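The data below hold one chain only, encoded as structure tokens and taken in the form predicted alone.
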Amino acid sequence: MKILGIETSCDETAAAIYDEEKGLLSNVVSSQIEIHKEWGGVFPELAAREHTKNILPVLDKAVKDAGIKLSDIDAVAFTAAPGLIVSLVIGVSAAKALAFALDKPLVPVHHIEAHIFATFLEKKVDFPFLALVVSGGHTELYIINAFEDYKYLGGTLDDAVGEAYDKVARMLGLGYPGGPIIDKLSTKGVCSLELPRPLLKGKPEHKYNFSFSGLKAAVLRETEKNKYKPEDVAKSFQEAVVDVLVNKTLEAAKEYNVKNIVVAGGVSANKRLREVLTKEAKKLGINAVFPSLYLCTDNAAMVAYTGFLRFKKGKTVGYDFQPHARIRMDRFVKLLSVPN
């Protein structure tokens, strides 16, 4: 069984082919980072235009790299939610056109779900496990009991962690994307700023929720004093973020008695987060699993593999299926139709 995956949820145009017997046959990603740098973030209309320009060449290369014919695929998987709607529709439209032309089934995939199961391309993790999702648009905790059996524990109430990194980097004039820049710069700094750890302690209903807007505002107030070196601001900010992520994640792992934590999304590439969570989890007898760096950022390999898992369960959709800009992963699976 061969599944073609298409990913266009934000600013990467990607296509990949996963084979049930041979594994990942191809994984092509066309990045728009250089284009969006001058905006300090993703400019939606520009992203959509680039997707339109890149989708056919990316698909063509994915098929050629896989060494197969397009007609050899068994189904077309696509990112259906969440994301920039103007970007999602490009990938969804391409998937529908291909499926119609080839008379192949359509398999919708949730972007966060794909990030979580990307780890399975390299190693299997025993269920149930805890998933920490950290990216530019998401900061969430889920209990993954099985594929399509997800329990939502909490998420961000305002800025996602990756978004906070980008905004702090902009305050410091460091460029875009902020995550890798701050991660690298922080190694040269010291923790000289006293910054808050939002929602680390407080109301029970926010036990597994996150908030980074207050932390971001605190960094802005401190930087306006012109007292600190950029590397010290970066170090102090990153330590506050990692403290919150690690403490809440481990608290959830203990409460739900899970022995594996899967970290997913672009911020899972952060070196400090990897170092601290791995070390602290090990003390509790818990295994923290991080994907390889190429699977941290948006890609279609994760979409193709997750689409494979869904197709094996016989779940497909019709041509009337529409993308969703915002929908939680656990709610998304309830939308899916089961074929006769």
Given for the second form:
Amino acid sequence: MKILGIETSCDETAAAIYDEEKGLLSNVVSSQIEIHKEWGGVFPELAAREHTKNILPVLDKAVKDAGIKLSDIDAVAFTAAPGLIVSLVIGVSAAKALAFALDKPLVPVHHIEAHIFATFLEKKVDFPFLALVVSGGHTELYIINAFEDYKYLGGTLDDAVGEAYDKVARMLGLGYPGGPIIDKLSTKGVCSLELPRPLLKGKPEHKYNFSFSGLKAAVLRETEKNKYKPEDVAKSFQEAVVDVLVNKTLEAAKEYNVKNIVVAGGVSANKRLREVLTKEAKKLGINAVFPSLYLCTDNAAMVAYTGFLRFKKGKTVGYDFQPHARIRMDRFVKLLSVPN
Amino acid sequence: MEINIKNLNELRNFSKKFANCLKGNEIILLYGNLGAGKTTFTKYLVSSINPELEDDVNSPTFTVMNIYETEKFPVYHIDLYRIKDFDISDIIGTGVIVIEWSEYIKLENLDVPIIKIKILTEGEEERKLIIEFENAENIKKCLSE
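Could you give the coordinates for the form predicted in complex with its partner chain, as opposed to the form predicted alone above?
Now the complete complex, all chains and molecules, led by this one.
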């Protein structure tokens, strides 16, 4: 069985083909990161225009790289949520058009779900496991009991962690994207600023929620004093972020008694997060799994694979299925039903 | 109009009063530095209408626009921090439009009510709100009551 995956939820136009027996046959990603740099992030209309331009060549290359014919595909999987709506619709329209032309079923995939299950392309992880999703648009904790059986534990109340990185990088005049820049700069700094650890202790209803807005504001107040070196600000900020992420994740792992943690999304590429979470989890006998870097950033391999899991369960949708800009993963799977 | 806010609870109360004055076609322009409370104000505004939406309201810096369907009217939550310019002509008048980082937007010759709120950081939780009204005398009156 061969599944084509299409991903256009943000600024990468991507297509990939997954084969049940042979694994990944192709994985094509066309990034727009250079185009959006001057905006300090993705500019929606520009992203949509680029997707429109790139989608056909990317699809073409995915099929050629795989060495198959379009008609060999058994189903078309696509990222249906969440993301920038103007970007999502390009991939969704392409998927629908292909499915119609080839008379193949359509399989919708949630972007975050795909990031989490991308891990399985490299290694098997036993259920149940804890998923920490960290990116420019997300900061969420889920218990994954099985494929399509997700329990939401908490998420950010204001800024996503990647967004906080971008904003702090901008305060320091460091450019975009902020994550890798701060990660690198912080290795030269010392922790000289006293910064808060938002929601680490406090109300029980926020036990697994996150808040990075207050931390960002605290960094701004401190930097305005002009007495700290940028590398020390970067280091102090990163330590505060990692502290919060690691502590909440391990707290959840203990409470739900899981032995595996999967970290997904762009910020899972952060070196300090990888180092501290791996070390602290190990002390508790817990295994922290980080996907390879090519799976941390947006790609369609994860969409093709997750689409394969969903198609095996017989879940497909009609041409009227609409993309959603914002919908939680646990709620998304409830929208899907088994075909009659 | 100037409003002094001592803590988050007072901000919540003010947002509620403010939400109650809205008809559903207003444009609310928010000004204030990082961490001033623009997203928090919007969160409280939406959750005062539908409490269950509180957790759904978060920063639109990444997505540029979030839409919350409250039982009274849709709230379009826009953030111009990164992109500086965004075409809102399609949604004007169809719901309440809240714009963070409004410094960047130019609105000319509109007949819908426009409320400009400048949020000044006075302390950890203390804020001063400086509010200006355009085509929005009834809202000013409602807030003064």
